[in-house]
Every structure is written in structure tokens, then in C-alpha cells.
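Listed next as C-alpha cells is one chain, alone, in the form predicted alone.
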Amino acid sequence: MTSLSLAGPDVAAAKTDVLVVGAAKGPKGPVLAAGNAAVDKAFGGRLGRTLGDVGFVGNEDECVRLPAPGDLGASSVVVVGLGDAGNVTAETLRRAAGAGVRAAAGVRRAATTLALHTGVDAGAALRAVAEGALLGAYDFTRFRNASLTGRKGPVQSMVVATNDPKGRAATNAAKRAETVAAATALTRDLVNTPPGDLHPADLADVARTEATKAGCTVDVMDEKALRKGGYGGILGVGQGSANPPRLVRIGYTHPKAKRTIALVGKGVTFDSGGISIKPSASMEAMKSDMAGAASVVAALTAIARLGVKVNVTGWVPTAENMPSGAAIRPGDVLTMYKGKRVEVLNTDAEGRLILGDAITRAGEEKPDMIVDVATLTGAQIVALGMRTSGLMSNDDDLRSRIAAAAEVAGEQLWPMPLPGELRKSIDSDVADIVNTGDRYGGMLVAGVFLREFVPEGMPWAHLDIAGPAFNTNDAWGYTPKGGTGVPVRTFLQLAEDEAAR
């Protein structure tokens, strides 16, 4: 991973390959961000005009690379757009740092003055820029061979300028950014791994290895233990595959903790749709159907490494949804953990089945809240697009706290309702409930289904990350193509917020 260090505000004079600076969109052209007087001076006071001459406006995610004058320590300067000058936020800086680092790919050392921007709280700016730079430097090359030749790798060393580089707040922000980036990279790596190389047992092994290294306890239930325990949802989804399912429990405790969070993540390592098979084009990204599970595993590692004063349990139900002579059929009835019976009308609505078992099991430990996360429905993408997750909850206060955590973390989500009238649509003629309902509002129907497995009176929230978990378009900001790492940062921020309550 790219190394991170801090330096004083005079970083422009330091020897480096690339200097990343920001410029906003002003009424008369690009406006250079604060902290770049020395850079502008090296350009003869004409950097803003030069940017305008090459067509740079200052829009977000806009980048231009210029050769640096001899007065600067850098060989070249990357200027990244910050959008409207009056609307720059911490997330603006986070994305700009990521875009700048991506534009600098192929160099050994880069530095940035973005955290010196005066329109954002200094601490928030430093945290955002450090995170964005490291997140933007991500690269997944495990399965490359010949194509590695001539490929520009990520920046090896990143220097972030700040006014107090040796202060405790700054060093803590840098440490947190490194931890966040490592956890996000773990999630991205898992999501990007081909499904033939990441079966349920493999995902469980990674969870055991990574969480144990971070100081967590890990217990894994194999198919025999699942059968003995009556986990019909997990077993049903996995029974069509040659690769049996697993249920992983990750535990982190802090001696001074007063709150306990249960995180539950969907871990379908490949989703063919089962007997209700998907069109081939809809399967191309289905290696990402375990993104919720990956984010739970990674969030636990970050929370543990930072020693957050909260107890967290992570639950990872993982299975492979495949069609075969042994697969569940439309019309089959599964007996879920603790006895609820579900008629399966669509085997491609499988994520809610494994989550139902895990949510019920998580509730037995009586946490203060349960939060589940899943690439659950195509309806989420229809409703909110590829960048905004859907948030549903049975508790208004919890919904607000998660939304606030996401805003600070820089991950987009939007609160959605759980309409009572949709409950009737999951009534079954032969069992307790069916796994599909009203074709309209499919994201909400899935939430209504999951609510059936939440213990009475337990605050619960559900995040549908179907679009945001996997970027099928070009890279932008600090977000690469492929696995994104959503919502690791939100989970970490939520844990920190709960610890502070």
C-alpha cells in the first residue's frame, strides 16, 4: 500500500515527482486554492490564467498535469478541480485527492497541498485528503501477468501538507487514514477476486485470518454445524453448489465499551440466480454479491486496530447460489433458523434468505442494534442509481445516526421507508411468508421481508448497496473501477459515534 507522511505547509519546495494542488471554479475562471502561493509564484503569478488557457474550468474530478517551473521541487504539477469555490466540503477534498493521486500514477513520490484549504475545518480537511489520497492509490493486480509490463503502478509515497504535521491530532488523522485505506483495500480485493477463487470456505478463511490478526475472535460454522443448528436459509441457498456454505461470527470487545453493535453482511460469493437463473449479462458482476460480507469483515479489522470503545459482532452468512439437481426450486419451503418458514418463489431473491438466518442469530446476543448490509436488489439501482445506497430502519433515531455517520465518512446513502402496506404482499398460501412480494418498490419489499427476522423491540437498519458496492463505469475521485469498499467508512464512523455517546 502507498505510504503516507505529513509535512509542513512549505511542501512545494520539497523534492518530489508530482505536486497535487486544487483549484476551484470561480466567476472569472479557475481560483487556486489556499496554501499555493509559492506554486503560483513559481508560475510567475499566472497559474490561474495558464489553467484557463488549457481549458481547465475547475469542475470536480477535472484534472490537468503541467510541467513544473524550476523554482518548484516537483517535476510536474497536477491541478484538480474542486467545483464551485463557495461549496467545497471535506468530501470534495477527499475526491480531489483521490483524482490527483490517480493522475499521478507511475511516479514514486507525490505531495499535496489540498489539506491547506481554508474553507473546511483543518482537522476534517486533513483526514479527508489523507484518506482520499490513499484510497485513490488502490490497484488490483493479483490476476495480471503479461499486462503488468509497462503498467503505471500507484504512487509509492504520498506527502500531505498540513500546518501542524507533528501535532497529535495530525498524526492520529494519518494513522486513521492508513487504517481506513487498508480496510477498504481488503474489501475491494475480496470483491474483485474471481468467484472461482473465492468460495464460501475461502471467504471464511480470509475473515478468520484478517480479523484474528486485528485482535478479534472468529468462529466459523461449516455445513454440518449449520445443519445441526437449523440454518435453513443459508443451507437452502447453498445447496445447489458443490461449495458448501458457512456462517462466520467475528467478535471485538473493548473493556470500556458501553454499547454493542451487530453488523450482518450478505456473502453470496457468486449469484447465478439459481433455478431462477439470471441472463448472462446480469451475471458478469455477480462476484460482487459478497460485498456486504467483505465490508463487515474489513470494518471489524479497522475498529479493532483503532481500539474503538465499543463492542462489535460481525456476522457473515456466505453461500454460492448455483443451479443444479440439488438446488432449491421455486415453490420450495425453507425452515429458517428458529423455525419461521419461507416459501421460495424466486431463487434469485436469495440474499434475504441467508440474512434472515444471520439476523435472527445476531439478535440472540441482544446487541443495542443490528445493522445489515447487502447487495440486495436491482431495485436499489433503479431508485437511487449506482452511487447512493438505500437506508431502511425500524428506528428513526438509528436511521438518523447512520445517515449522519455516512455524511461524515463521505459515503452517499438516502433514507427510504418501510411501508406497512407492502407486508401483505409477502403473505404465503402455504408457509409463513414468501421471499418476494410486490414487483414495485422491490428494495422496500426486501426490507420489509428482513424486518420479519428482527427481534421485537430491537433497533435495526438495512443498507442496500447493490449499485455503490461495485463500480462498473470508469474510475472517479478516489473510487476505482470494480469493488469500491462501501460502506466500510460508514461502519467505522458509526462505531466511533456510538463509542462517544
Ligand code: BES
Second form
Amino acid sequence: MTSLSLAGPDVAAAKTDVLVVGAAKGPKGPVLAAGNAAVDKAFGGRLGRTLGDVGFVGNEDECVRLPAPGDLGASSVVVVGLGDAGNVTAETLRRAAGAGVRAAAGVRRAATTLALHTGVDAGAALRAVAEGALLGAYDFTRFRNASLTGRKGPVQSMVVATNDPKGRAATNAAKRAETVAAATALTRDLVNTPPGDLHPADLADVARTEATKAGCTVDVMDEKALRKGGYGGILGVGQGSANPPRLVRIGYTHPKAKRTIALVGKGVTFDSGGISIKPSASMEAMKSDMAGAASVVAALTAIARLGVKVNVTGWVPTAENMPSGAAIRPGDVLTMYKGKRVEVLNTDAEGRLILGDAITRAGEEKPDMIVDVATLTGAQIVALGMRTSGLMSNDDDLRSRIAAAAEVAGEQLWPMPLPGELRKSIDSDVADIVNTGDRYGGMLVAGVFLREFVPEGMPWAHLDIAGPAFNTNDAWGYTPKGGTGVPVRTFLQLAEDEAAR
Ligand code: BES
Ligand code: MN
Ligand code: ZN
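How about the form predicted in complex with this ligand, since we already have the form predicted alone?
What follows is the whole complex; the chain from before opens it.
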């Protein structure tokens, strides 16, 4: 991973390959961000004008690389757009840091003055820039030979300028950013790993290794244990695959914790649709159908490493959804964990089946709240697009707290309702409920289905990350192509917020 260090505000003089600076979009052309007086001076006080001359406006995600004048410590300068000068937030800086670091790929050392921006709280700015820089330097190289592809590797060391680099606040911010980046990279790696290299048992193994290293306890139920326990949803989804399912429990406790959060993540290692098979184009990204699970595992590692004063239990139901002579058929009825019966009319609505079991199981331990996360419906993408996750809850207060955590963390999600009238669309003619309902509002129907497995009175929230978990478009800001790491940062922030309550 890229290493991070902090330096004082005079970083412009320091020896480096690339210096990343910000420039906003002003009424009369680009406006250099605060903290860049020395850089501008090295350009003869004309950097703003030079930027205008090369057609740079200052829009977000706009990047230009200029050769540096001799009296600057850097060989070149990457200028990143910050958008409208009046609208710069911590998230703007996080994205700019990511875009700048991506533009610097191929060099060894980079430094940035982005955290010296004055419109944003200094602590929040440092945290955001450090995170954005490390997140933008991500690369998934396991299945690639650099000498064959000729791709430029990410920046290896990153220096972030800040006013008090030796202070405790700054040191903590850097440590937190490194932990967040490592957890996000773990999520992205798991999502990007080909489905043939990450069967349910492999996902469980990674969960065990990584969570144990971070100081959590891990228990894995194999198919035999699942059968004995009556986990019909997880077993049903997994029964068409040669690679049997698992249920993982990850435990993190803090001696001074007052509250317990249960996180439940969908871990479908590959979703072919099963007998209700998907068209092949819709299958291309379905190695990402375990992104919820990956984010839960990674969030637990981060929470444990940072010693957050809260208890968190992670639940990862994981299965491979495949068609075969042994697979569940449309019309089959599954007996879920604790007995509810579900008529499976569409084997492609499999995520809710494994989550139903896991949510019931999580509820048995009586946590203070259950939050599940899943690449659950194509309808999420129709409703909210590729970057905004859907947030549903049976508890207004919990919904607000999660939305607030996401806002601070810089992850996009938006509240969605769970309309009561949709409930009758999952009535079954032969069983207790069906796994598919109204075609319209498909994201909400899935939420209404999951609610059936939440214990009476238990605050619960559901995050549908179908689009945001996997970027099929070009890289932008600190978000690469492929696995994004959503919503690890929101989970960590939520845990910290709950600890402080
Ligand atoms: N894993 C998919 C949802 C998905 C779609 C995730 C696109 C990421 C990108 C899920 O299991 C699924 O197939 N859902 C169906 C539900 C339907 C059969 C009720 C869907 O959305 O079409
Ligand atoms: Mn499916
Ligand atoms: Zn799925």
C-alpha cells in the first residue's frame, strides 16, 4: 500500500516528483486554493493565468499536469479542479486528492497542499485529503503482469501538508486514514477477485484471517452446520453450486461499550440468477454480488483496529447462485431459519433469501440495531443511479443517524420508504411469503421482504448498494473502476458515532 506521511505547510520546497494542488472555478477563471503562495511564486505569480491559458476551468475531476519551474521542489505540478469556490466541502477535497494521485500514477513520490484549504474545518480537511489520496492510489494487480500491460503503478509515498503535522489530532487523522484505506482496499480486492477464485469457503477464510488479525473472534458455519441449524435460505441459494455455502459470525467487543451494532452483508460470490438465469450481459459484473459481505468484514477490521468503544457483530451469509440439476426451482418452497416458509418464484431474487436467515440469526443476540447491506436490486440503480445507495429503515432515528454518518464519511446514500401497501404483493398462495412482489418499486419490495425477518421492535436499516458497490464506468475522484469499497466509511463513522452517544 501507498505510505502516508505528514509535513508542514511549506511542502512546496520539499523534494518530490509531483505536487498536487487545488484550484477552484472562479467567475474570472481558475482560482488557486489556499496554501499555494509558494507554488504560485515559483510560477512567477502567473499559475492562475497559465491554467486559464491551457483551458483549465476548475471543474471537479478536471486535472492538468504542468512541468514545474526550477525553484520548486517538485518535478511537475498536478492541478485538480475543486468546482465552484463557494461549494468546496471535505468530500470535494477527498475526491480532488484521489483524482490528483491518480493523475500522478507512474511516479514514486507525491505531495499535496490540498488539506490547507481554508473553507473547510482543518481536521476534516486533513482527514479527507489523506483518505482520498490513499484511496486514489489503489490498484488491483493480483491477476496482471505489469511488464505485459505497461500500466503505470500508483504513487508509492504520499506527503500531505498540514499546519500542525506533529500534533495529536493530525497523527490520529493519519492513522485513521490509513486504517480506512486498508479496509477499503480489502473490500475492493474481495469484490474484484474473480468468482472462480473466491468461493463461499474462500470468502469465509479471508474473513477469518483478516478479522482475527484485527483482533475479532470469528466463527464459521459450514454446510453441515447450516443443515443442522435449519438455515434453509442460505442452503437453498447454495444448493445449485458445487461450492457449498457458509455463514460467518465476526465478533468485536470493547470493555467500555454501551451499545451493540449488528452488521449483515450479502455474500453471493457469483449471481448467475440460478434457474431464473440472467442474460449474459447482466452476469458480467456479478462477481461483485458479495460487496455487502466484503464491506462488513472490512468495517469490522477497521473498527477493531481503531478500538472504537462499541460492540459490533458482523454476519456474512455467503453462497454461490448457480443453475444445476440440484438447484432450487421457481415454485420451490424453502423453510428459512426459525421456520418461516418462502415460495421462491424467481431464483434470481436470492440475496433476500440468504439475508433473511442471517437477519433472523443476528436478531437472536438482541443487538441494539441491525444494519444490513446488499447489492440487492437492479431497481436501486433505476431509482438512484450508480453512485447513490438506497437507505431503508423501520426506525426514523436510525435512518437519520446512518444518513448523517454517510454525509460525514463522504458516501452518497438517500432515504427511501418501505410503503405498507407493498406487503400484500409478497403474499403467497402456498407458503408464508414469496420472494418477489410488485415489479414497480423493486428496491422497496426487497426491503419490505427483509423486514419480515426483523424481530418485533428491533431498529433495523437496509442499504441497497447494487450500483455504488461496483464502478463499471471510468475511475473518478478516489473511486477506481471495479469494486469501490462502499459503504465501509459509513459503517466506521456510524460505529464511532454510536460510541460517542
Ligand atoms: N444481485 C442482483 C442485483 C443487482 C443487479 C446487483 C445489478 C448489481 C447490479 C440481485 O440478486 C437480483 O438479481 N435482483 C433481481 C430481483 C428480481 C428478480 C426481483 C433484480 O434486481 O432484477
Ligand atoms: Mn440475483
Ligand atoms: Zn444477487
